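One chain follows as structure tokens, the form predicted alone.
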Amino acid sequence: MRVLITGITGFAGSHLADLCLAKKEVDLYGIIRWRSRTENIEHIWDKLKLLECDLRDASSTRDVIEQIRPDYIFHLAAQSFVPTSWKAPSESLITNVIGQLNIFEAIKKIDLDCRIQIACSSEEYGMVLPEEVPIRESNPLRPLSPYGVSKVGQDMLGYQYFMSYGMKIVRTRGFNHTGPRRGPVFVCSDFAKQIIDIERDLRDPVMKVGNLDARRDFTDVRDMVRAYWLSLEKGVPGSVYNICSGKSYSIKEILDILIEISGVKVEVDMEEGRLRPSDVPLLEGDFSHFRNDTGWEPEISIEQTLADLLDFWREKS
């Protein structure tokens, strides 16, 4: 089996890549630019065949996949940190509806015959009303941030392209996920960072924080990628699906359970610039619709996940 992995490099990429070399019918791809950073699949080097694209431009993507042939891909490849699309919304937009769309038309012109998952987010629910809780998929998307209207892009593209053309695209709405190799950018690695420069009195023993009050769906990142790839093997094209854990943290609670783990003595400092300017208060998902289509559930606890993502830090730095 070809098994096609676009943005293979990244923090999510990194693990499917993991998951997808331990199976033993899978001859695995990726595709990379020429700035990529690869630090994330260095263990993995040698057993990746990598070919350079860039998912903007429709003539590469299609030389790639043509050159291909993938039996199934994971299409991950996004500009995915919500603060920088407020920045850069053009750039956000066009790397994530107009990339997937080049590989969409690709699959088209080659008549290729795959099956496709897009790697959506719960950001597109974006305003949760308190009695929408648990979130289904059915909800309405009301979505807070450049990124969100680009990923409500890349999901709508997804189905018209299932209905006008009869590709096998499944949807994925990924909850938060978070884990080792997660960038220092995003909150719960952010927060595992600072607290590792502290233990090492690489800085003083002052966290600094934006909205603590926020809620957030957290998934351990080795069972999100176990559900791409369930995704493909059992879900139902044209469907989409919340990946999550059904249960939400408020960010001051994963604080307080990052500083628990580590034993630091800290004190808590919000500073202003990590504010955004329209925050989604609450995003807490119902995953009975994949379970029920996969038998997927997840497995690994969230004291687990940061822990883990401790110890990364610890490793790393």
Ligand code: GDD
Second form
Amino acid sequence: MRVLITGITGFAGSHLADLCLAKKEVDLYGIIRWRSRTENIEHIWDKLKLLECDLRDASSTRDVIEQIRPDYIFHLAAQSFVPTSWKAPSESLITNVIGQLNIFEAIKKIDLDCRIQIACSSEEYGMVLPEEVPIRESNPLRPLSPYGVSKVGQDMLGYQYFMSYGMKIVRTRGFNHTGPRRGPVFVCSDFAKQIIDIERDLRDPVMKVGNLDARRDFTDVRDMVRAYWLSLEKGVPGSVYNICSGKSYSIKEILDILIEISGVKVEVDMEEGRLRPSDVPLLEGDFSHFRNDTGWEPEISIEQTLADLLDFWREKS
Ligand code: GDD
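Would you generate the structure of this protein in the form predicted in complex with the ligand, following the form predicted alone above?
Expanding to the full complex; the earlier chain stays at the top.
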């Protein structure tokens, strides 16, 4: 079976690559841009085939899809950091929406019969009201950032290409996920790295934070990529699935768990620059639709995930 992961050098992409390589039937391909950082896949470098491609370029996208002719495509490549989408909204929309459109058009053009998972996001729900949790897939989409809008665009394109052409697209709305290899700009990783720097006396014992009141539903990245695999193996084409834990924590609670596990003594300092023009206040999902179709459930606790993330920064620094 030929499997293509876009975004293979990224956080979830690299974990999904590990999972695919553990399956002996998989011949794994990834696409990278010439300037991609590759540290997340250096340990599996000789086990996969990498092709150079920028998804924003339609002809290069068509060329690589025609060359690989994958059975499964996991489309994870994206501009994935919400604050960047206010600084570079047009770039975020082009990368996320047009990049995906180029994949769909390439598949249509060469009439490829494959299954495609697209990584949509809980950010699409945006302004969720307290009485709407746990969020089901039928909840209204009220995105609060250009990133959220770009993911609604990807999601709707996935629906439309399934309806128009019968393409076997499965949309996964991933809620927050974290764990080892998480980029340092995302909240859990940012806090974990600050704690490790404090442990090592590399900085004063003052944690810089943004909005601690927001609530998020976190899943371990290893559970998340297991869900991505199952979405194509057992999910129903045309469906949209929430992938989440069903529990939410305030960012303050996440900070408290990290501090408790590490045992550091710190002060907490809110930095204006870390606040967003509009922050999604509450995300807590219902994953019963996905569980019913695939049997998936999250297995790794938030405490274990955060402990592993601290260890990741300890080993890396
Ligand atoms: N990054 C960051 N840094 N966030 C902070 C900080 C900080 O110092 N302090 C508080 N926060 C709050 C943010 O305001 C937000 O409410 C929450 O922590 C989570 O922020 P991120 O980790 O940056 O993730 P996100 O929720 O914006 O987006 C992530 O999850 C989405 C799924 O819901 C990303 O992984 C997206 O790509 C993904 O689609």
